[in-house]
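Presented below, as structure tokens, is a lone chain in the form predicted on its own.
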Amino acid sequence: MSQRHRKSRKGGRSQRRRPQRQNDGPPVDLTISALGGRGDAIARLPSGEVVLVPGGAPGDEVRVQLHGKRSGVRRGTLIEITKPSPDRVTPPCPVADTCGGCNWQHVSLQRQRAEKATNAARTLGISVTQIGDPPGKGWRRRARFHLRQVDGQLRGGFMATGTDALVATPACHVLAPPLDTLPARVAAWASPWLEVGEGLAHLGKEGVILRVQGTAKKLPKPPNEETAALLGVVGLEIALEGRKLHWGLREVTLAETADAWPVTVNAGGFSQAGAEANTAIRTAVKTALSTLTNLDGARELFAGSGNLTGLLLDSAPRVTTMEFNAIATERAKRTLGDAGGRLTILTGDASDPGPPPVGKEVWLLDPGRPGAKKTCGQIAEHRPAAVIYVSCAPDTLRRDVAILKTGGYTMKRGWWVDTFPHTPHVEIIALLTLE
């Protein structure tokens, strides 16, 4: 559903299902001990071997069918819950058992967050502070959904867990209104002319913008104000095999950035998926910056459209940003300008962060899931006074922090944000300084 969450893949006609797996002996009785970083529950055999069990909750006593081993870890299918955990709850979404979007809805939100706190602390090696309290429902402002013909009718929804089968979604539990019913509304509207495709939507301060793309049975009428009112959007783009039709706004503003340094995004552009979570991330970065005094400058790597740039401008006399995506950097230039000559926005590869710092600088990193291994090696050589690392991937963050520590940095503080309730995803913010 997003770059930092499970995405729906592009639509096709196939409805492939997971192939049957060969059983590995008779079922075994196990106790679920924890939740894994990729969404599965964790149990152990009497031998000590780890077994990943999708659908388990910590404290469950379960019967599991084993299916061999991959990457040194046993795999299992939940057959029966012989004794449910106190942390097991009824999923609030009616398609939670089949949709691939939210694989922790059967676990209480309190236990989900306890697991994430443990993961964040293990990643940074210090005590970490939770910041923000995103709601468990209606938190998501960005969506990517499939549009497919099912039984002769166009349906909208998301992929089933581990397959290419569509799960039609009348209303999505985690999408914010009016996005929650948008897949079904788009499918009904596009049914006369769309064969297969996908929708990309973003809710901003001005409302919802939507992009529908795919293969058409025939060309639709150009979108207009009536179409927008039907779908509840302020901007609509239709992209079909090289032809584009458009009405209304092409970008919206992230509501939490609108007052000082605005950030805009298009329908398919990246932003933190929840406004409340992004506000929490920004608060953590502000807190980290408040501990750094007498800064001569700041450098932001993997800067995107400028989500965190304004915070640096509020803390340092000069700021340079680096982002590989030219569309994102042009959007940042358009919305942020040059801040009176204090801001330089560059398009380029953040793995080469540029020259050593001039004076006392803080360098801020916000990479995607692959992390910033090469960049951290360069930082360890250039030795800016402080590093703030914002990460959605604990495994690569752990690796990169080790590189920085080897270069002389010390972990000072850490925060975590529940950016994606009902999933294993967590955002971790780390502040490191030179000893």
Ligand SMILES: C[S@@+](CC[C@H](N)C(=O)[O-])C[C@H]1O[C@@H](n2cnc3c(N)ncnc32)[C@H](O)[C@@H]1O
Contents of the next structure:
Amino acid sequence: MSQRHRKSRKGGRSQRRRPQRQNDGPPVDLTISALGGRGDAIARLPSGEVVLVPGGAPGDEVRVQLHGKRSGVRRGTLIEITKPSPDRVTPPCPVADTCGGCNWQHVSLQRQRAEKATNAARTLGISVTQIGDPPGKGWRRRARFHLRQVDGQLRGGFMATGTDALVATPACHVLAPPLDTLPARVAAWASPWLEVGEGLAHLGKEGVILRVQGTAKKLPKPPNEETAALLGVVGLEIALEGRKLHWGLREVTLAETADAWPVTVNAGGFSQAGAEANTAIRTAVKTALSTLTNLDGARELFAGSGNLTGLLLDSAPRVTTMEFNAIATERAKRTLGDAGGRLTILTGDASDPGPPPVGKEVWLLDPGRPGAKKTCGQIAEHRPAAVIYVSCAPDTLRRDVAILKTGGYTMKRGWWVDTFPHTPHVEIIALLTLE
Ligand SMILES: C[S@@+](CC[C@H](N)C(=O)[O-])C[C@H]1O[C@@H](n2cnc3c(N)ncnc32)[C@H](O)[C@@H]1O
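Can you give me the structure for the form predicted in complex with the named molecule, which would complement the form predicted on its own we have just seen?
Next comes the full complex, this chain leading.
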């Protein structure tokens, strides 16, 4: 689920723990003032120095053991909550304290969102509108989980905070049913033949597709209708050290895109993790596009499988997309075609977004966490009339917006979406224009 879950893809069984840290003086009493963009709570020493305190909630009065500095910032361990914040809640998931998936479950959803709103406004430097209202439970339609031996038995779940230990999850709070119980069901089914591995699943309009990959004790029977019914999936792939077995669908349609311009995805492919959040992102992009009249064309950079391409086709007479993952571009070609000669789908590096615009163009970019520094440098040179930047990483967005502003762009509007409730992750959509 989070980065932490992905750490152990190698499938090793060691349980790596953080090295013991040196205490830095006696414990100190502090008040938590905010939540940091990486998930830890923030407090300040009387000197003004920032201390990161995992597990704190804004408004908590806490006793903290300091552990010196890392990357110039003091670290602390929460040893006692002397007065809990009114925004502190009992985590709805019973394994929230150990599982590394959701680090904000002890904070009310309302306060989580207030923190994200502040972060979004600070990032864009204007007031930013919240869009969409994804539920706090069962919002996630894409999962990557681990399958490991625990006490001689195969178990399914996610990684514990700060370690490589598995937290077996009977029912994950944030996964949408029927994905929520899938890790446990897959572990029970695969235990006669799987040594260690992981499961990748996607819930789409047609149902769940699942890929199980890893190291086998022996080869399983090829999957069939019975296996699919047992697991509640419409497609199943088993990939074991070069051997692949398959049954049923290989792709499903993202339900929120099913009507005009359908987008499909395979079990391990990228999609926005929540359908409600994706609907909100798409609404923000549509709203941004509705403010741009008489467009001659649109360019989409970091286009993936075409999640936002249909919105551009609805607003501009011709659209060119760029994405470096050939599997994603092939899928986009299959589902979107050439839109009657109006759409060109290119496989390539968006660091070089191609020739200057012809007439009035909007360029939309939706990069991953590293952002789009080079691309923004190119945009500032080519000067399309408008830029829509969709970002999952406020720090790289801030850097890239500064490049665009130096190139003459003005920040016009901004929206933010609570893409990952119970975690610090947020999506920000910015509209910049030349006038
Ligand atoms: C956050 S995803 C967005 C995809 C799509 N817009 C969506 O909503 O599903 C970022 C995409 O950028 C692609 N990507 C990352 N670096 C790239 C680069 N240098 N050139 C082209 N595509 C890139 C990734 O493969 C991924 O599909």
